[in-house]
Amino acid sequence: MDRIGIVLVGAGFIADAHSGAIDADPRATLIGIVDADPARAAAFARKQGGIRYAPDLDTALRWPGVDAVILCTPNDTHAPLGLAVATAGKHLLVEKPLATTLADAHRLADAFEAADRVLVAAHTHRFYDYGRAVKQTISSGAIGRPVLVRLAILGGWIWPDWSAWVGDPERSGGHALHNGVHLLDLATWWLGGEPTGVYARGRKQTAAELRIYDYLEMVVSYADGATAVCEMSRAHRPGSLAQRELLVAGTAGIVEQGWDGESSLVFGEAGTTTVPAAGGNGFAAQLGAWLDAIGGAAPAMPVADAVRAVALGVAVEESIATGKPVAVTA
């Protein structure tokens, strides 16, 4: 097969991650960069060596040999530039969240659909050895049927200021849909069951002034009877904190695992087992898996996961804003 040209739009610090995925797989090539920053975009390209760098989409679209596109622009450009590419013919991998409203969700997917392309959504913590392994642990029956999932990802302020614009929930769609997304992806493809409400709510814990709500309590019911409870936080001290807390509990076992890489533990009747980290870097099994699709396979993120994963977000931003309950449409 020809090596796929590859175009990556937006040179924030995720284009590094994306790049070196790109780098170390031999089915692609980065064909070049695209940044609204002429400046930034020309420090990027001779980074990598001196590929072509454009300020706009539409240019970089009719460079020679592109046929692929990676989205890391802020999450209010999705649906435009993701339509754009679509337009063109192009294969999408797009940052997540997929959009940052369900009808965009579906205007991405259906313009896909039409135009016979791959689109992917980057939900990269299902490529991860922690992600890998536990829905490998669930798929094999270890546990019985889950009916429970506990995950807490809690960590310090990540942006440069309180002016990124992640804390714009105009342009971010809010916390739940930047970062929440995340564990309301996992802990729904791992249960495998279909979302039917949540409830939620946020504290503004960095400061009061922020538009966005950095710490998230999310529960997700499931029409299995299934229920999913997900803490997501921007907001711990120190600033370097990273941990993450991990339990799914089945009708036959539970699962429980330590920070990536870490194996899984299994209680069960026969006793307790592990079950070691599957995978390698998230961002190079994540390409690998869109070029497998790309090339026919199964897409490992559908497109009806990513809508839905919208969905979710949108949802849990309703019922903090109402203080209620809000059924997930999708």
Given for the second form:
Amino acid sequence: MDRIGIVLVGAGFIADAHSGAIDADPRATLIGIVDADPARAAAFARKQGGIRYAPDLDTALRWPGVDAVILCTPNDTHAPLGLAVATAGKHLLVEKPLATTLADAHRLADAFEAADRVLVAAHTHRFYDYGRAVKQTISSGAIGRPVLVRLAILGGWIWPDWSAWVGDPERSGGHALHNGVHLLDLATWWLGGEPTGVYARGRKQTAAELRIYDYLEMVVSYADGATAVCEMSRAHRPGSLAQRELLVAGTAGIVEQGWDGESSLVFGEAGTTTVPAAGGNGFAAQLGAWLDAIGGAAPAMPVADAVRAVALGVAVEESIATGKPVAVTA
Amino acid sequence: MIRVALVGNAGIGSQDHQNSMYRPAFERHPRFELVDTAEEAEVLSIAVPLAERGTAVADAIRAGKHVLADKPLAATLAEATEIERLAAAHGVVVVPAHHQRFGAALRSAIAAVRAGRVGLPWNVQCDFVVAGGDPAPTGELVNFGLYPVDVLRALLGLEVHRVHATGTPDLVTLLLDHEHGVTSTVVCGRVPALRDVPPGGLAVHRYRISGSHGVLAVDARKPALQVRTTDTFGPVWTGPGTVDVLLDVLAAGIAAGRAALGPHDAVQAQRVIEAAQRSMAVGQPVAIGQPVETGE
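Beyond the form predicted alone, can we have the form predicted together with the partner chain?
Let us now look at the entire complex, which starts with that chain.
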């Protein structure tokens, strides 16, 4: 069987996770890398053993053997670059969010449906061990109908400097679109319900001059009465102690994982840090599911869900701005 | 010894906190003795149905008695506010049974936060989830909501000025805006019975206080041993009982003329609960207004 030829677009730090997943899957091969910075593209290509590189997507889409594209560029470029991929008749795995506006998200969804190509947004937490384990537990019926999700992802790294595009709401769409969508999608996937409204609060904790909210509290209401409380934070200190906590309550039981539920702890001279347990490769699982969908399987991350995640992220930003609940329609 | 009479053995729904909590705590406390009639008593432990509680507490105050009141102190903010005014006017101590703030881990946490151990707090997250037991006919917001709201107040020392509430009467989410831009979120309510959690016991009771210089994570079910047997797996509380500490506060308050926990705490908690009820009804955040005007 021919391998699916993939072009990576954007040689930032997340590209390494995607290229590692491609290396690990015998069904795929990395054809080349695109980055607007030619030197960065060349360096990435050399690191990958001398693959092709180019400073623009149009050139790469004409390379022989290219079947699909993984897009790891700033969020505001997802729509124009993604539409170019659809026009070229290639499949696309695009970093989250699918787009920074709901209109662009629908435009992408429509374009790929018309081109009969597979579009998947990289909501990677669906493919992490914990994300899948919670979903499987709920699907097994062990806790009955889920009525509450509490999910917090706190701490970890912070934006490198003031020039980082993720700190520019025009480019990233704001933190709700950039990172918040991970939790909004995951909680909604776990609950299996239809979101009807969002109430959110944001905080610029690290610096008053931030243009995005480094702490987000996002509460989603669902048609069946369920609630999701999602916290996304780059504001918690110390940043060296990343924490993830989850609680799912159902009509017949609860699922919990505390902040230390997946990690060992190092009590060192420099403080306390976590050592997360080794586990599955979420990026590899995500790539595998995308390749499965290209082969005809049902997508594990449907386009409609990616559009819905954008709708939720946009609603979060609106709710923070207005201080009021916002109705959600994808 | 301080003489105590027990008044009533009812509460919300099937509750009988008088006999399950207060009577045994008074019986084992070295500063109190139980007497048979209200006339003999300096303190009345009042656990009558919620609809009658405000009147019963007010009558006790007018009779010059100190009061330990089952929670909530009264059914309405207006009644609670009137009780606060009456207690001050008659010079008696009224302690509402907000005993959860006296959990051993929480007392330490309150002291740590107020001492600046996490810097200036800017957010608190709380889960107060009970498993099994009899559902409260009033809904669990009225039944349990004041506990975490009271703990937040003790932790932060800040009043709430805006409330948004969502969820169901059984499991409600409160989003509170405090003074100085501090926010908090409380998930509060009841889930079905869970193995190894006693009926009506706390399945989850925790607080995460985030501050400018650190985070304090409190599992309010501590201090406890984890005991495993062939048939069971569960915690055994090792700290002093929260109701025992509540009675310490009552005794100290009677001695000093002012207790560390009083009707003002109940009034402030009731403001939040009633605002949450309004928010649930209208689907919007509700600003907490000025104190309710009352007069005798």
